[in-house]
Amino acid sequence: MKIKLFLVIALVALFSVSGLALRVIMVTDMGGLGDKSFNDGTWEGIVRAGNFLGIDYDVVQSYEQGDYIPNLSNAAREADIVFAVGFLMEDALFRVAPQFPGTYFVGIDIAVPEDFEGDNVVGYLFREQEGAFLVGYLAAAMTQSNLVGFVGGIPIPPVERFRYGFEAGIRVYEDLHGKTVDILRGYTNDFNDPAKGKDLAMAQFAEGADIVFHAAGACGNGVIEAAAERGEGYFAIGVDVDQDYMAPGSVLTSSIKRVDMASYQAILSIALGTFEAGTKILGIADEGVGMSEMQYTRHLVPATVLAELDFLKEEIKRGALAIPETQDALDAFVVPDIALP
């Protein structure tokens, strides 16, 4: 390791010296800086990795899908480096890319089509199902009502895949500890309308949900708000980043996405000439997703329940519990046997 970190340094420090110089701009979803959430995410890590390496950064918004493609153009006349952020722009970026050789282009959500002809494209996707398989057990474990919901965004890929992982948790807590608890599902289908999410929520908790699990951008922000509302015994679970804080208490957990890593590492391969192009997914085993640490709510989860989320998250490290990523796959998840610490 400290190997590892003096070559880095070095590294950086050549580049420093070299007179080079990056520029890097971000180009937001509908959802925008100060969703706290995937954009803020990506954004931390374009910065720590930008005041790391000495280089510029920026930011430009999109309101609308017609926006993406003017954006990511007019940001690859500008820029080194251009962020493209969340599923929804993959068309728009593999429209843009081909046209700007010397520019690197990072999609966060975003795969590479493996007939894709550039090298200037590298896109990251996570297993959100992995650190949803977390949450969705503790939700099982914590539920009072045996009765919790799921709030989506727009059902894209990512947002279901979380949602295939919280429903294998539950199904495996159900399996393992002879429990039953029903889910509740609705979809905003938005990412940027926080009193949308609060409306799904306050009415899955009026049906009698005690927890309810929230994959859906800045809507989300509504279902933790939701719960802060409703008080003692009602929870909301966060997403994408470590939401705890935004509601102490009332938020159980956040399933955590690690885009900060990923746009930390894609800027330093391409700032150390180790870029590779192609498509990168991140899970447990890369300590790309999670559960936060429960700064505020740990004290309310038995030891018990503690040390079996550990000991699975291990099973899912070392490859002996796969979590489904598909509708099919989801169908099809038998519990394995499963001998709990």
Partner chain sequence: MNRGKIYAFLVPTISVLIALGIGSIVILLIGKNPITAYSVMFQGAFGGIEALADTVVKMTPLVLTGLAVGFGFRAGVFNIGADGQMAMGALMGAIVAMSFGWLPPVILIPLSIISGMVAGAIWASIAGFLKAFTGAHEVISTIMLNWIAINIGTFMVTGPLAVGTGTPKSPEIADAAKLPIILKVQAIQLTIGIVIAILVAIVMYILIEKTTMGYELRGVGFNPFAAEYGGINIKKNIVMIMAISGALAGMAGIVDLLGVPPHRFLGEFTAGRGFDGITIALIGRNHPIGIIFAALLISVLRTGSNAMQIRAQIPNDIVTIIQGIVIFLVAAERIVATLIEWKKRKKVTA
Contents of the next structure:
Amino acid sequence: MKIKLFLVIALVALFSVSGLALRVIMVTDMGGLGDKSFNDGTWEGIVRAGNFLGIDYDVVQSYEQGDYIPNLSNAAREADIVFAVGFLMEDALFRVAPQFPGTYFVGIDIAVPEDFEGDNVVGYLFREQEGAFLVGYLAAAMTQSNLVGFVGGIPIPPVERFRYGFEAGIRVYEDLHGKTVDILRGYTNDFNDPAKGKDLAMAQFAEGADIVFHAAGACGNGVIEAAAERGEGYFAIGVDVDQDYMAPGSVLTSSIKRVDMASYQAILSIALGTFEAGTKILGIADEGVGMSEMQYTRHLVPATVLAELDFLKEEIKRGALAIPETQDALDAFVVPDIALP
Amino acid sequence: MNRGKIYAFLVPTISVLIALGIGSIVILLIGKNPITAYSVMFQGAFGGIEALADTVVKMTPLVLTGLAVGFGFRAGVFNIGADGQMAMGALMGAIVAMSFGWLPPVILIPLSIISGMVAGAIWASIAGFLKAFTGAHEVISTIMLNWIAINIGTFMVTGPLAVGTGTPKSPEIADAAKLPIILKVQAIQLTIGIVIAILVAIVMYILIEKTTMGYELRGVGFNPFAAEYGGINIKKNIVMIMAISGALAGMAGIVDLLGVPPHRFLGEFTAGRGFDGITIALIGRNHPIGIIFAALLISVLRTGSNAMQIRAQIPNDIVTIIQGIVIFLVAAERIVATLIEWKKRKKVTA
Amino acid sequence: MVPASTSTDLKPGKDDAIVMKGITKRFPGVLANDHVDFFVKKGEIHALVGENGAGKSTLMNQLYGFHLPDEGEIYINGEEASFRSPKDAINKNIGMVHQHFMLVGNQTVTENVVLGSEILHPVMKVFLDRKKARRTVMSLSKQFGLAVDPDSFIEDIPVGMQQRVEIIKTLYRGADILIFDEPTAVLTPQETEELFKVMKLLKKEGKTVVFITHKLNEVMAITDRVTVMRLGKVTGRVDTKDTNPRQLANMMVGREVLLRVEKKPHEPGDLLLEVEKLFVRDNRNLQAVKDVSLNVREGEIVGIAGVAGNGQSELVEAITGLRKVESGKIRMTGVDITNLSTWEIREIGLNHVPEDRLRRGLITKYPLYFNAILGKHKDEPFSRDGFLMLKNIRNYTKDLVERFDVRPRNIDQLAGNLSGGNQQKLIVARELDDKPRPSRCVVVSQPTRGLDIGAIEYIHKTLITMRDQGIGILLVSMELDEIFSLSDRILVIYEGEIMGEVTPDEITKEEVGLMMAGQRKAETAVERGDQK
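Please show me the structure of the same protein in the form predicted in complex with the partner chain, now that we have looked at it in the form predicted on its own.
What follows is the entire complex, opening with the chain shown before.
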């Protein structure tokens, strides 16, 4: 660790002296910055790394799908490191990357196919289900109405993994505490329009849910708004980044996915020359996913529940508890024997 | 008459110039240099073969959606549903293009395009029938149909057509259905799509200006009562106008899909380009040739804005602002016309 | 009669309500007003007459601030004035009652009157003081005999009352000089009588009235003095008591005008149009045409007389395929055409001059050559294999415009830019001309509504010529004079029913008037018509 730090400092010194500079460009999907979630998280990591290393960083927002290829190409021509953020850019990324072997590409939420021959692409995936498991467990513990909601964006795999984990967490709580909790599921089929998220959340609250978990990008901002409007006794659960601050007291917790860590790590690894191509999957064990600190709501949660959550987290870390990551696995999920402390 | 023709050209041009002017004020306000910004934009759209190819690729579906909307406008029908028709055209065409891969390109490409057009036409005709036989206003019904189309699209790529992990997407279409490439620069391919779009614009020009059908449908647009009196079947014409308009929008979808990677249908496929057709028709004064230039303008703004983001760090919202101002000025053409008149008068007195 | 010379020596005095001197106004390609002098004395009713396009409206628009004159001076009550907008004119107490009313349909009479110069509530300043506004409307209504209901919505009241609202509106804004732009064009004879009473009352109250018209009997009936315009110039200035319609007509048209139509006795030929026990419903689904039977033969004009709104429109629409027939039969040359499409009916040779030329008869945004083929556009030689044969269309139109004297001859201009008379000539030409397919029978509805003398004379002559050539004409008109001078046989319609058939030389207008009010022919004292 110390050696690494030293290396980094040496490297920074080297850049500033010789004028050697890296440039990073992040290409977003149609959503763009300001989603307070996924894109913003990645950007935060880039900014952190960029300021630390003293390098330039820019962002390009795409207007349509047809922009992905030209934007990635243009970015590759200008920059040394290009970020393709979001699942939707997968196709474009693997078309452009082979054209620019001298440029590093980082895909967030993108898996590098096994048959991909280039060695300049790293893809980061997350075990979203592990963080979602914890918030699902908490939601099941906290619900007064025994009904919780899930609002997804477009049902793409990362969104679905959030749901699998959430549902698994609820099942485990049901099993351990003999409580029955029902789930309402809905999708906005969009990641960009908060109004759609709000409509859906309002509908779920109206049906009797008192906690709604969202995995819907910027649509989720509307979910949080809905919870805040409903007031006391109603909660949203945030996603991707710590969204608790967006409506203090109305966001029970957030299922965090450390995209900022992924982007930060990726840039540093390139700067340090430790870059490795291929797919990297970050889970609880890597601190890549988790739940927020609950700085506004912690006092509402019984101490026993907090202790149980810590315990379960350790169980997952050490591999004793595997959270399902497909529908099939969820259907087959059997709650293992867990001896709560 | 002549004055009208000059106005038809002057009003949009001056509107664009004013919009760029206001845009430059906004650029100044965010602390950037508008001259650098616009030169980067210009380079991004025209500087080099790749940029040019990108601009033309973007322009292709816009020409067709512009024609779709503009054709309706000429006949007094407000087809706000080009976006949904575009999606349905792309979806249907894609299904054909991926299912009949064993056909040779000379058959498969036209077949895919025609199925896309038929799907768009049917989708639009629903609104046409509703207008003709129940009096339901097409603006409302086409907007509703947009939503239905979007949800059908999402359903198809998350359900029956879904493949692989990642973005909800359809399988890639057969290679035989991909449009022949004229020019390939790195990952950007320029296909014959643009040739198709321009040919269609010419056909539409002939149809509108030179045929009895064009005579009838413009007549219906100008004065349906007189058209009815002149023996023109209004109901039939309304359905037909919607169908043709929808066919053009559907064509925009399928030609884009056959020509541009990833050659798949995706949920957010249209990205509002059907709505851009409204802008383009307005700027192009509903004239097929004007629409070609208007589509070029919009695609230049789009490609240029991508370059502005990368090379001048100017957010792409600036383009949305410019586009909004252009629409406003073209729609409120009296403002610009008054400006022109006023300038003229000043010159005369001076 | 004063010759139209520039009279710079005239000093505007206190007695002169309006003095316009040497007014010249050019529009691209047109000299609309050529050194026009126009004088109106205080407290008189002054007629401004002239054919359509003579420059009357242009002159008045300069007085009302819509246009600035290129040359010339304007004095109001002896003071020089310059109007840059209608607001300036209103400030000088000039009011204009437009031909097309400037009223808001879904607001009440009161709201329309005060629109733009609202009486605000004394306490709640932004709100209209409805009570006070209503009182003001009522008192103006009483003072000038302008019967209106202050609380009705504009869209619900008849045209005559809408016009009275316009008049009240100008009075409300303090007008002392009122300009009426062809006010009788939209009125029934009874409503016209009412309007004249109002004008006389206005005069009695000391107001000055400028009355733009081309109906000479109206000039004779109501005005004190007349200014005649032709081709942008003043061609006459006379006291009404010293003149007669013939002299005025000559000054307007610039030549001798036939005020009566001359026609040969008719020689009816084969049966063309037969209507049998026809029933038709109107837009509100009420029975508009009840049990109507009639026929039209080759070479005759059959007139349908009646007060507006007695089922004429529905009858015409049913015959021409624009409206569904509920029951009954319509045959053309023996062929059943009941409920056929408009196109099919046209193909058989039954054409139609519609009552509303702007709404039905023309596509105003199309050039003349496209309007000349409306309803024939799918026929050779105008189109072939779905393509328009532009050269044939243009040649045909050039010929048509020449033969039927549509002016100007420029076939590229938009139909909407023609004067009303020339628009009507174009429609009549199209419907009566037997190219490319024979026109055998024509339903002609209100052919001269709103037209000037020259155009009326021309259209009447054309209809007679066509009749002499063997075309059968079903003529529907609200103008009893027109029906009498053109028709060979007259049918009178009342509330959708035919009251009887007469011939013009066996009956007086007064007797027809009684039938138009609902008396059957047998009930009138005259039995002569039955002895065939």
